[in-house]
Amino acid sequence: MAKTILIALTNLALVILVAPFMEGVIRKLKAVVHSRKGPPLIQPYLDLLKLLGKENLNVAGNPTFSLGPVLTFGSILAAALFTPMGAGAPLGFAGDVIVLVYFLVLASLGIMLGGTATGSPYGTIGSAREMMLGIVVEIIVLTCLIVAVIPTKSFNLSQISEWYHATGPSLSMIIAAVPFFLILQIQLGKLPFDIPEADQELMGGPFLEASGPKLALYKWGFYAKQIILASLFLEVFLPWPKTGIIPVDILINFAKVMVVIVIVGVIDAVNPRIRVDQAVRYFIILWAILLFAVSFALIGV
């Protein structure tokens, strides 16, 4: 029990305390790519502190406006407890792949609730785009993980990671890793897939009317989601190396997460936003790749 509590606290510390630093790395990286000096690495911490210290304004009488950011941030924290991050998922005994995806979907639902509550056309359009991406992307995430479930015959993420670490690479898992990695950019709201908020088109979309602590929770949730999804990708599809020493494995996972975040940041820095119809064609390609992955998994390759 003590071990489980320590791992749970470590996961929460990573997504609450370390996640803003990851965002600072991405911002600094974008600035370097664009030949700018850029903000300091601690700028996301300063932004969150400033927002948390502002007045908590309610621009809509609808209670879902206040519920949205709380639901989003709370769901992300819950998802962190079901995600292996170098060690086994601390609440893996209480939930599996389905539960993790459920909390990720719930986080998107919080964004949609907050965006539509104000009645702003920008918020409504942004929420509609969030719904479109959520429906497609979460199914892709689940299908990628199902490819790992088929050979292991288990929905437990820790068991999946341990099995793949022990058996080594397989063709179906390698193929499934490709669409999972490619949807990270969409899940994290980075270019070229920041379609729901699209600052130049929708001026923030579902976040337009959010300010102060509400906006801080939304931003914090996105920062935390970076570590959760990167860790999930690495633990399921690239679980090497592992030493069996939990603190060391957590540090190894953190280093690998940093590499993934840097790649995400580079893609964000060098790509323009794509149109919705281009995104749809992109999803069709990912589905085609996934069909091959599922087919190979079913025949045991």
Contents of the next structure:
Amino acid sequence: MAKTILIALTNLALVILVAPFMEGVIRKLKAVVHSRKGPPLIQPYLDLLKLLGKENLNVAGNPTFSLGPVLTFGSILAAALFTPMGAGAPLGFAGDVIVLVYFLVLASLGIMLGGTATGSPYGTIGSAREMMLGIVVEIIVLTCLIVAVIPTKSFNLSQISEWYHATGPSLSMIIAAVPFFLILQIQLGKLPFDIPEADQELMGGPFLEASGPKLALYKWGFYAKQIILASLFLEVFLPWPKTGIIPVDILINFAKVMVVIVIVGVIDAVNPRIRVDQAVRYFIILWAILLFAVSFALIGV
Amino acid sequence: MQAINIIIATVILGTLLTAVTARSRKLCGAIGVLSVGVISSTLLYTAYRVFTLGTRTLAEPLMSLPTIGAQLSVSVDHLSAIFLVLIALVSFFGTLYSYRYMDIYPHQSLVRFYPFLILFIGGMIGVVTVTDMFFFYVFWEFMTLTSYFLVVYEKEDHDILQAGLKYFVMTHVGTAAMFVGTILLQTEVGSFAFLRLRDAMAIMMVGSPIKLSIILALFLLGFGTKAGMFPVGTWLPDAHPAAPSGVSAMLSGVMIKMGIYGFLRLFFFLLPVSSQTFGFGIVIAAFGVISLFMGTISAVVQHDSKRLLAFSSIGQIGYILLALGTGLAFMKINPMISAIATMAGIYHMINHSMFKSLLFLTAGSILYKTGDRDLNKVGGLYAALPSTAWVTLIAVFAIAGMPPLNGFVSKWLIYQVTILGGIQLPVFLFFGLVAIFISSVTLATLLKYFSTAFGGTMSKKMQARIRGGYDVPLSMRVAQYLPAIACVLLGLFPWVPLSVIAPALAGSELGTSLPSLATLFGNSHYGLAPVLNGVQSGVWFPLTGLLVVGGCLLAALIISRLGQAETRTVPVWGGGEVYEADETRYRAGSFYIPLASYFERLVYPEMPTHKLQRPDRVYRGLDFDKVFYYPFVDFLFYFSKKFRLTHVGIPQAYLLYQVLGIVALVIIMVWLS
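Given the form predicted alone above, I would also like to look at the protein as it appears in the form predicted together with its partner chain.
Everything in the complex follows now, all chains and molecules, and the chain you saw is the first one.
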């Protein structure tokens, strides 16, 4: 019990306190790629602090607008408790991987509700795009995970991770890892898939009307999501190495998450944005490829 | 059994009294609500007795037709009791809602509403309680006829009459198919009783399996038409919007579930386990997947609120059929998967009753308040309908399967059984993947419904047009709160519905091999941990989930208040200009066009598009309206027209017909003897 609570607190500390630092690293990296100097590493903390104190503009008089950011950040925190970050999911006894994925969907639902509540055309278009991408993303995430579910016969993350850790790499899992990795970009709102926010055309899309604390929660949610998704990816598709000593495992996982996020950041820095229909087509093809991984998993390779 | 006397008396009295008092709208409505209240509470009491004491059967049949081997005997087992609960609840919500809702039809007489409504409820009760196929058919027809009159309530509107005709013809073709199947079975044993039909099927299974398959296919057609299975159930999107909203809620909430009841009774209770169960399991699951895909993909591009919800009903019926089909197919191979799949199907049916009737009621509230049900024309209704907006949000979360609400639990179980069943039969894996995909399309559909109706600000034109007063009247609001509460409770305590469903399956073909609930879902009564293939396949504790989400939301709220930021109300930013809300609104018709264009030629009947449409043989073949319904109706009209020519109005001609008829009869009798 005490161990579970400690792990839960570690997870929360990672996604609340350490996540903005990761964002700082990405910003610095992006600046280096663009031959700029870039902001200091602690800039995201300063942004959040400042935003929390800034004026909170209430736009439509529609409470779902205020519900949006709270729902987003809250369900991301909940998702963090169902995610293994090196030491097993603290609430793994209460919910499996489908629960985790649906909490992440709930988080983007919060963004969409907030975006449409104001009636701003930019926000509504952004939300509709977010939803369209969400449709293709959710099925790909779950199909990737199902490739791991087939041999373990269980949706429990700890069992999936233990199985893969014990048996070593298999063809189907390697194929499934690629789409999952490519999905990270879209889930984290990074180029070439930052279509819902599309700063140059929609001026932030669903976040356009959000100001002050609302924007802070949205931003913070995104930083936290990076760690959750990267951890999920690593736990399922790259569970090595594991020492069995919990603090060491958490540190190893953190280092791996850092590497994943840096790669995501580099892809973000060097790509242009693509159109929403191109993105949908891209992911439909990706899903077709994933069906091969599923068939390989069914025959046990 | 006193309950049946009360119900029969209330149905008759209620029908007569509402018909007599129809001129005084208030009194008529009050009598209607009161009668349905009495019927509902009697039904709930009966169901409670069945849940605690087991099957209740009426000692002797109410009516007997020995010449054809039919008996009107009434028996309520656990399965019927579940349906009785649904009928009781949804009928009550619908009627209570209609009490004030009927104000929007000031020029229509209530004599065409409440009497038929009460008879309709009586018909549904009959369908789920009789134990004889003949009287099942009688009540089935009774239900269809009375609901037809409710669908065409606004009889001046041409479109509504068209929709009613479509409903009438399509369901009757289905019923006819079902009746042919019944007769074929009856000739085998000379009785219509369910138990004897079961023997008939067992005999045929050995003697003439092909004939049995044809009979089952006929039943599939009949029940599928009623249930709204694609492609034969396409009367839904026309008939549901035509009916008054309280009735739409009942049509979608319980009447289409009668088709599901038929499926359950026939395939799970009457058909002995055999290769037929396996084959039909896969067929039903496949039809389920087609329904859920086509229904939801069509729903996502609709902009008429009730049409959107009706298409979504086709989709959700697809989930139920998928689960039931999985249950049938795995009955022999893997009893654990079979049991959980069947329970998940029934569970999803209960859930769908609650959230879909709620959604239709909210669509009704929009119609009541604004006089419009086109999502392109409304917007910013939060200001006018705040409490309706919140219950809609609950229903949207529930139908989209957001934890910890009810839709999540049943869908989660359906994913588990299809994906893990897919290890044995890979086709179910594919079905499960489609179901997961469509789940997010459902979210998209309902998000569009919510955000176009309630998001944004109201235009001045709309402000001038809406009915005054806070939200909708209290009785309508209460009718909306109750199913919303049910959605939450069914999600938080999944053990309760499951422990009601499990004994219902004990009498079915699963019964002998049905594992106990503790083996299926783990020992804790606060959550579900299904065990399939010997491994714990997943786990969900809704109360823990609620606690975690609640705590995290609270944390988020506290964090957002940390900076003590000031709040100020401002207009929407429109690039520096101030626009009237209607000028810049992103309308329902524009949502998801890039995504939907991938399914362009699958969307039923067609979607708005800027591209030239190419004819597609496959798609046209799938459109049963074009290849089946319209030619059939055309033929019917043509035939009637020609037939009318024989009525010349000259007495001598009719005498001639009589003589010719007698001659024909004599010839037939001579030939027969």
